[in-house]
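First, one chain by itself in structure tokens, the form predicted on its own.
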Amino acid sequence: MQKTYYDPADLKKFGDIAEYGQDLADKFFNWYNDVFKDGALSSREKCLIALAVSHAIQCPYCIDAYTSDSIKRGASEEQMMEAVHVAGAIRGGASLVHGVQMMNKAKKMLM
């Protein structure tokens, strides 16, 4: 019986995704490989950023591999973890900024 939602071997199964669909497939992976490459951001930096994106959309099978490649590129650990404040500063402070826009409607309301 799975215990999550997400299994964990699913990652391992990512480029399956070209059985239905070996064109697009073959588009995606060429850019997402050219994205991770070395360019005016390391490869170790874009998995620190991928890394705290992966916490910030909420992704098992991101934060997964993320996490790996971010070890296996010298990130240390107070780095990653680094990288995953920035992410939950970023989504709260995303949510408490459209508290303006509540405020905006709230004050329309009540005059």
Contents of the next structure:
Amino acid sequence: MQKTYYDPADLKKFGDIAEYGQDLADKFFNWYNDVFKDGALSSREKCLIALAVSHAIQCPYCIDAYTSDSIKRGASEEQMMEAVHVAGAIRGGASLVHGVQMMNKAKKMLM
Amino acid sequence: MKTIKSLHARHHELSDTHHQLEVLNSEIFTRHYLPTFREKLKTSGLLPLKPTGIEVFQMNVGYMCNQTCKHCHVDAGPDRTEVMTKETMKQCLEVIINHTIKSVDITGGAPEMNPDFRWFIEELRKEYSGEIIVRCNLTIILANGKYLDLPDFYKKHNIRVVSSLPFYNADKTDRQRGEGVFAKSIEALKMLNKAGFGKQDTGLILDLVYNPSGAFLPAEQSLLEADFKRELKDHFDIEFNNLLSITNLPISRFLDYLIETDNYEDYMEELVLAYNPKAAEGVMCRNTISVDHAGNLYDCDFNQMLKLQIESKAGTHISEFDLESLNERNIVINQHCFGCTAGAGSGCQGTTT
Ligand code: SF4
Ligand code: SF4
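Counterpart to the form predicted on its own, namely the form predicted in complex with its partner chain:
Below is the entire complex, every chain and molecule, led by the chain shown above.
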């Protein structure tokens, strides 16, 4: 058993999840690959969205993968950092907007 | 401009091509973590790798260059003194004229720094009406007053100018090619545009070469071309014809960079995993011959830099050029070849699929 929860080498073994469930893995990877194809959004735009989401869910594997993929698809450092700020803004905003709930409750309770 | 020295001048261990080949055959291949290029070609039914003929005659007229780019596969720089002599140029001329060559591709270093460069182009143009490519690094045009008329010289001799610009901004370009290179490249591109290169309906071709500024494979060529065209037009009013996207091969200074930044194994693995049999069918060595400054023949410019000499029964020097024997040869391959077969494929003319 490894001593840390995350090992960069495990990212390359993602496909191994099929070992414990081939059918579902096949379905997942087929769908996954289709999701990232050029469509109404370009594959570069999709990579930048994935990069932002990776930061929102703070998945180190995804951050690794979508930093590489964004660079490979010609995204600039500025674009990648702006994507991360979008994730940060949404996360921060999501906390702050709940402040309204706090205020509602407080106003109800207080004289 | 801050100058760095070539591996050669630094007596770096990678300036020894045997050492490079050892690195290229390190345990990631010998322990079978990754298949070798030979094994991959075999599964594609392409072993031994055979030429389809000789259409492109590529001449490396010297390793001297006014720049010392970080990724340079030639290990070129101001400290390199190897230049092709007039004698060897005459031998090349004879071969070109006596065979059906579609394209003469002149490279370096900065080919313009060869003292007989203009003489050779003039002589060649007198007797050869095919395509002549000059791989011009752009900044050479501004490096010295004597080069300022290069755009007119190229125009006069109907040269196809192919120039490197790794990105459309200064930051990425300068990190790879040296401080101030982007600004000078832009100025040189404007001069080429002014002479008619890259402009519609002039017939004067100006192509740009993109190669990744780091340890990753290039994005799709058409996508990058659209970005480059838009950005260069919007910001600098510069036009060009085609963008050729080239993968960095793991040799020479790029190999040094990969090792120094601990990217070597990951990059190799990426190249191997991206092996594309269609790209393998179209590798440029199948229709190209490469000549070095001393007149030695190679399957390509990369093999030249690794000193992997051609396997031609008639001889390995331009003075022994024998088309039949060259067409029968087996192309010399090694693990660096994975750079030519990854993804959409890569050669001196951009993607190969
Ligand atoms: S990449 Fe081209 S311009 Fe840069 S050092 Fe090498 S030969 Fe010179
Ligand atoms: S490196 Fe040279 S020999 Fe190898 S595949 Fe590429 S062009 Fe051919």
